[in-house]
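The data below hold one chain only, encoded as structure tokens and taken in the form predicted alone.
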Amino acid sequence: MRWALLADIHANLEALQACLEQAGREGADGYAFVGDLIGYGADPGAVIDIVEEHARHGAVVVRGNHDAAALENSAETMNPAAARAVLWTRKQLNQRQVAFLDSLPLTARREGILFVHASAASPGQWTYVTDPARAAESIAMSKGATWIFSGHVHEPALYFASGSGRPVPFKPMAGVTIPVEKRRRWLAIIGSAGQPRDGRTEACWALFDDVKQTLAFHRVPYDWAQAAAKVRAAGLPERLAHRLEHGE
């Protein structure tokens, strides 16, 4: 199967549509949404509806911290802009959309693969995997998975490990196919579809081929100006629009 992997969509409808369109052109025949469908952006309901439709056709979907915060209608541990967005978001969702979020697990498995929004070491604690030490913890607690796909960090990254050594970080280049063979273990941070933070405005997604054992990270342009305009029109914090315009 050729898996299209998306993380941290954050209610950015324009980014989601652009990623899915490119994934279709690249031959994706399976989909995984690795948490944070909502939060920050202005189209939470529309994004949930699209992802739910994919889930009905077999897509993997796991819960992220913004999804959980919207369910709890509480964002005490978040920064003020994120907290305002979470509370605004909950008011936009209908009963069916809330029920879909509530049905999402913290982790999901397919043969040899673990999907988790943050760290497999503590999925509900929302630990950021930003260095080899944290990557090692996540890999160690993945219960034998060869490939771990995560989000949460908003910047693409890849770690690989063999034997008992500490994982080695690798900075992927967009559009370059990477062999990810079973003889090693791999942890990929997909990057954010809806709010990239690496100085680029293009949406992030990745394509994993579990037969050929290859992984390619992709960037796709989208109408970030329209997405930012929607954020402002909704009365959400200005910082959230600014981040879309500058990729930060």
Contents of the next structure:
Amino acid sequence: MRWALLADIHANLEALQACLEQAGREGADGYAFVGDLIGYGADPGAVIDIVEEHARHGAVVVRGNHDAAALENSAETMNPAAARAVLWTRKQLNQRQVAFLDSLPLTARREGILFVHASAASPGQWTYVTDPARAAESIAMSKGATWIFSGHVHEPALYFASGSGRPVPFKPMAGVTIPVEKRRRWLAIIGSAGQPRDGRTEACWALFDDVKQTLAFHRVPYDWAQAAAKVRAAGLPERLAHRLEHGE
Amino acid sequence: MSGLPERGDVIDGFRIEERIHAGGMGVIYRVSGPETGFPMIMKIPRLGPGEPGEAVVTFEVERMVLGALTGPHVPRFVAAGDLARIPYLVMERVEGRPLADWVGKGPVPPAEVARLGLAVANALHSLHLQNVVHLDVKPSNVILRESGEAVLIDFGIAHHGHFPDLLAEEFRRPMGSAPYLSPEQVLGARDDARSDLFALGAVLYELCTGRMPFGSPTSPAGLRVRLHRDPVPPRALVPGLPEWLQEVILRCLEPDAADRYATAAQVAFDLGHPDQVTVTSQGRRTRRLGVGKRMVRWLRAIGYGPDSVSSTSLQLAAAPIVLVAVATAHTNEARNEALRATVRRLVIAGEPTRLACITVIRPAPELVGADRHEAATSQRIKQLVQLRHWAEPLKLPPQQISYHVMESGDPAGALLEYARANHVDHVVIGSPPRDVTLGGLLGTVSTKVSAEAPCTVTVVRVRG
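So the form predicted alone is up there; where is the form predicted together with the partner chain?
First the chain shown before, then all remaining chains and molecules of the complex.
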């Protein structure tokens, strides 16, 4: 199967559509959304509807901290902008959309693959996997998964580990197909589709071919001006619009 | 599969023929089978208990890197077996002579060294353009095809800038071959294309003198000597060695990568144009550095850490070769200045960019024999004077600029051929003035060059 992997869409409809369009052109025939479908952006309902439609056709979807926060309608641990977005988001959702969020598991497994929004070491604690030590914990607690696909951290990264040593971080280059053979264990941070933070505005997604055992990280330009305008029109914090315009 | 295959065994459609090499990391067989149009070999790594742990990783690295490489300077990749099932690599058996054949028979004549070195530098440039650093350049890893082209083999410890480096953290001690290992490799760096230029310098040194510049140390301390001690100048060992060749070799062997050539293309350029190499005291001396200079090197070595390199392709992009075609025959100051203004933006003094100034003259057909030769020489000198005159206002240091007068009835063809052979990254050429009768002819040249050049072309036009 050729998996299109998306993480941290954050209610950015324009980014989601651009990623899915490119994934279709690249021949994706499976989809996985690894958490944070909503929060920050102006289109939570529309994004959930699209993801739900994919889920009905077999897509993997796991829960992220923003999805959980919207369900609980509480954002105690979040920064003020994120918290305001959570409370705003909840008001936009209809019952069906809330029920869909409520149905999402913290982790999902397919042959050799673990999907989890943050660290597999404590899926509900939302630990950021930002360094080799955190990656090692996540890999160690993945119950033998060969490939772990995560989000939460918004910059794409690939960690690989062989038997003994600490995982080695690697900064992938967009568009390059990387061999990720099952002799090693791999933890990929897909990068954020809807709110990139590495100084670039393009949406992140990745394509994983489980037969060829290859992984390609992709960046796709999308209409961020439109997405930012909607954030402002919705009365969401200015900072959230600014981030989309600058990828920070 | 247990153990190694026997002659006559068939693995995934490849029939095992004779064993042609058995090394520490693996065994190589000739294989026949699917029609590829070229002879093939199969490499099988030594795996299992008691075998070196590196064997499996170097096998994976070679499969990954070779599978991503193309072009005439690497063996063509055919197939790979799954590591979990039957690990093997099938690739082209490169026909030719290993560079090792030239080693160990005493000094090789300088012209031959230059020819061989040029071939290896061309191969390295092709590799570096594909974001790969070989990291184990040595005579036994280079094969010269009958055409004179060099092929690099054995990518077991190579580094691909776009793939995770499986060897980076796995093995702390430096990998590679002691005599050719660059100082930064000794310190563990694996991502600098200029490491290959150091190894090339060591190979050229060995070919010229029959000796290794830093011996074959086996201890870490022995390997670190090259961080500060300069090798005996080749001219001290081979008195007749041309100064320009020593200049090239010692510049490749600079301990600090930043002091070496910036790219393999620039090494190739100098090896292909001996008369354009600026010889400094480095090329002339026949003794090692004096105590004072050694002290400076030693002090620098103490604080030495490998540069952090962004990526091989960016490294190459920062050190382009620019060709400017100067039409000395029919031109005026406005056109000259317009051409220079464009070149000034591309070639900045002190940066690793190089400028080749070229003019193409037509052969004088009406004369024959000695007269013709004499006329051509004087014509050539006149043109050189004009080229230098054109370039003078650029105020570029001599190491950064070269002058070439070419004779050809097909100026565009000659410029294109030059650009291809010398890895030129950018061609600057003037467009013809509209009011000159020769305009049509010159127009053909710039049009053809911009249509067919392997690189970027800037056509400079004067307004009015």
